[in-house]
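Just the one chain here, the form predicted on its own, laid out as structure tokens.
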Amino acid sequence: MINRTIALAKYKGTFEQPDIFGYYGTFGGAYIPEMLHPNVEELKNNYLKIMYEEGFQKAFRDLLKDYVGRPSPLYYAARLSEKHGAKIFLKREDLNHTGAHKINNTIGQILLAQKLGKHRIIAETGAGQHGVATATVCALMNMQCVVYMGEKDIERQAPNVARMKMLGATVIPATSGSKTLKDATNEAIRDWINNPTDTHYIIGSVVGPHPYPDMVARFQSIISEEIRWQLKVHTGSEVPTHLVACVGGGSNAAGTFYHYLEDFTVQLVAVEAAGCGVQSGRSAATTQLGKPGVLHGSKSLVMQTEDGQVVEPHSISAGLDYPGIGPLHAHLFESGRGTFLSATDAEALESAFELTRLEGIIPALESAHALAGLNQLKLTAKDTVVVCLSGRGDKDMSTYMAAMEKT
């Protein structure tokens, strides 16, 4: 552990927030069309000032408590712990209103949009949880809501599409490319270019041009803020040995890691979607397959061909079906601060059914990837592990039902 701390010392101070240009190490920045420059500059110049105003913080915290239902429990998973031979806790983001961590960010961004005088909201979504969370806060605040979603994801996440529509959102299918999250993001950015004055784009992950990766990480940092005091209640210490979270774009992982980023004694474990296998040609394991490039407004690791064309990703999980990761996570990978693993579709399914039968908790397929990562760690009785259970499995029941029919 001492050697690890020494090796990471040169990166001290580069993880919790980007530099003034929005870079975490060599990743980040704002690569945007000229027409979006005023919007992004407006956000960059105001987001920190607004976020930390006393009135904003009170409104944000009150809604997290009374509307979202925070703090979310930190649950000691006794049977899962027995299986792995370590103390394993689940951070129950699945118990939040709307069923995932996404609501933490949308609450923050809708309040920010109001402060900026915006009255129309757009968003992208993959698994539909961010879309539902965005539609929810727009209904709460009586604001127009347009959600872009890949045509493929609309089919496999039908319950969440119905929820968005019931909440009053307009759901527009993205019909180009792989018809998944990447393509929905492309469409949302086009909308923002065409409606720069009255519209705020609520990006759902730690991706996009600066200041989005930092802003979303700060809103999601409530997760690790709670873990610290909750873990102390359970164990007498605020500090686990491992934090584990799934990573597509990476907002739940950023929130889980945030207050431990500079504590190098804690192993940060990010689990990507290997799909049918990392080398199968049908994967979303960006750190294994990607190289530096620009995607959706920032420089990060991107799955791409030799001539820079984005490679279509694949994952059984719509929320991880993305050909890149957020710049913070790219920096965690490049620096060695984060440990990046991957889990296949089959491994995620197996872990989802295992948690259900051991603990009576049906996880989202995204979260099941994080659980699958536990099998790759060499854990001992001295280890204390916190896994972010980022969402519940209601939205994935059709996939689970199909898997059960095959067995």
Contents of the next structure:
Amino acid sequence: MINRTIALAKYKGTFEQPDIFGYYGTFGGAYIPEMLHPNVEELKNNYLKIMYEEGFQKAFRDLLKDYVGRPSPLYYAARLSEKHGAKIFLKREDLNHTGAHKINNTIGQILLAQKLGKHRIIAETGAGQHGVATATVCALMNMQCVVYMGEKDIERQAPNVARMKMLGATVIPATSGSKTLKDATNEAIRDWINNPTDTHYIIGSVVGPHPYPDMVARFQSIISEEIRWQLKVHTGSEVPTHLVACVGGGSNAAGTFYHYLEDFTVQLVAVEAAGCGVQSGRSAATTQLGKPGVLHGSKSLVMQTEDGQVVEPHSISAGLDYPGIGPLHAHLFESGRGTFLSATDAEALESAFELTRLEGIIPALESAHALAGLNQLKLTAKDTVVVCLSGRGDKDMSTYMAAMEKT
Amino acid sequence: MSQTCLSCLPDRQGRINLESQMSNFKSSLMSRIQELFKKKSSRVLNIYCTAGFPQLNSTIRVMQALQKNGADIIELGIPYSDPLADGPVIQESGAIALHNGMSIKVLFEQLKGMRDLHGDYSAKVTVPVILMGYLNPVLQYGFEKFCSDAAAVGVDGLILPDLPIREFETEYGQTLRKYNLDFIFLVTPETSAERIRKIDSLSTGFIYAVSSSSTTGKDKDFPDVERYLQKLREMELKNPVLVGFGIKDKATFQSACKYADGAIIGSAYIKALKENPEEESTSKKFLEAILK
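Now that you have shown the form predicted on its own, what about the form predicted together with its partner chain?
Shown next: the complete complex, the earlier chain at its head.
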């Protein structure tokens, strides 16, 4: 622990927010075509000012409390703790309205969009959780909502597609490339290029051009803000030994880590989706397989061929099926501040069933990757671990049922 | 071209930077693009085609056919898996080109010798050639190696729409100058006058005026476009202005040329090539319809 603190000393202050150009270390920036410049510039010049206005904070906090149901509980998982031989707490983002952490960010961004005078909202979605969270706040605020979703994801996440439609959103299939999250993001960006004045793009993760990674991290930081006081109530200390979260783009991990980023005594554990295995050719473990590159408006680690073509990733979990990672996480990886693990499809499934039987909680497949990461940590009785249970498993029931039939 | 020669002054340690003096000397020679605009100040026609489309080896044949039938500049698109600023027609051509096996390495192999095809003068590519692509494949190839190889095969300029101004100024611009490559920035109707001035000061070759904030291949309202082009003209920029996005036929080309130095056609030409992949007859028919 002391070694870690010394080794990281030179990075002090580089994690909580990017520099004025949007860089965390060497990652970030705003690599956008000129057509997006006015929109992104408007956002960059205003987001902090708007976010920290008293009136905005009150509206945001009130909605998180009364509409989302925050604070989400920090639950001491006794039987899971017994299994791992350490104190394990689950941050229950699965209990939020709409069933995942995604709503923290969409509430923040829809309020911001209103302040910017926008009346049309677009979003991309992978598993559909961000799409549902966006469609929800659009219904709440009476705004037009268009969600781009990969054709392949539309097939495997049918319940969420139905929810979005019922909420009044238009769901447009992305039919290019791998037909998943990456391509849905391309389509959303193209929509924004074509609608430069009336539209706000609610990006669902800590990816995209500056200021998105910072803005989304700040909206999600409510997760670790709560962990700090909740853990103190449970254990007498605000500080755990480990924080564990799954990472696709990385928004729930950013929120879970945020208020501990500069506290180098806490081990930040990010679990990526290994798919069929990191070296199988069918994986989404970006820090293991990616190289520095530019995707969706920022410089980060990107899974790509030698020729710089972005590859089609694979994960059983649509929310982690992304060939990039937010620039903050790329910096956590490169600096050594974060510990990056990966879990395969099979390991995630196993952990999902384990949690269900031990604690009576059916997790989302994404969150199941974080749980699978616990098996790779050498935990002792002295350790206090907080795992972000980012979402609930209702949307994944068809995958879980298929797995049950196999066994 | 007026470039302030800051590097001719001794730096803080009192040294004079010889390398950048050399590159300033080189860039004081006119590039092929600048020479073109000196000779021809109106109705300059730039045709875009994706490299490796419709066939992997059709790149040079397409260029020859375009040149022969009256294109003043050829813009070759480097296909990319995630072309954010392109509409469906160019996206599809890029996907086909990638499937055909196109890459930067293959492209440079194909372009090698385009300025000097032995014994067949008529086949030699003499018009300015620009590469348009996205930053990621170029970064993987190596930015400096890319510029060096592009210059070596006779490429004149680059369009990289996702290379930001700040990174151009701090990191990449000097490499482009070193290899004497023109760099063409985009402006849109939403670009402020102040930013247009800045873009004009950084651009060499010409400025690519996006005719409305849209991905390529979309139809647009022309009166709005004309007001915007008139504004650009009144700014008396140092660079010529070519209009891109939305130009597809004689009428749209002529309207664009009323206010700008010329125009860029992409999607409409790709569509024509898709319907009839025979390069010469397609290019002849397409260009005649626009230029006659």
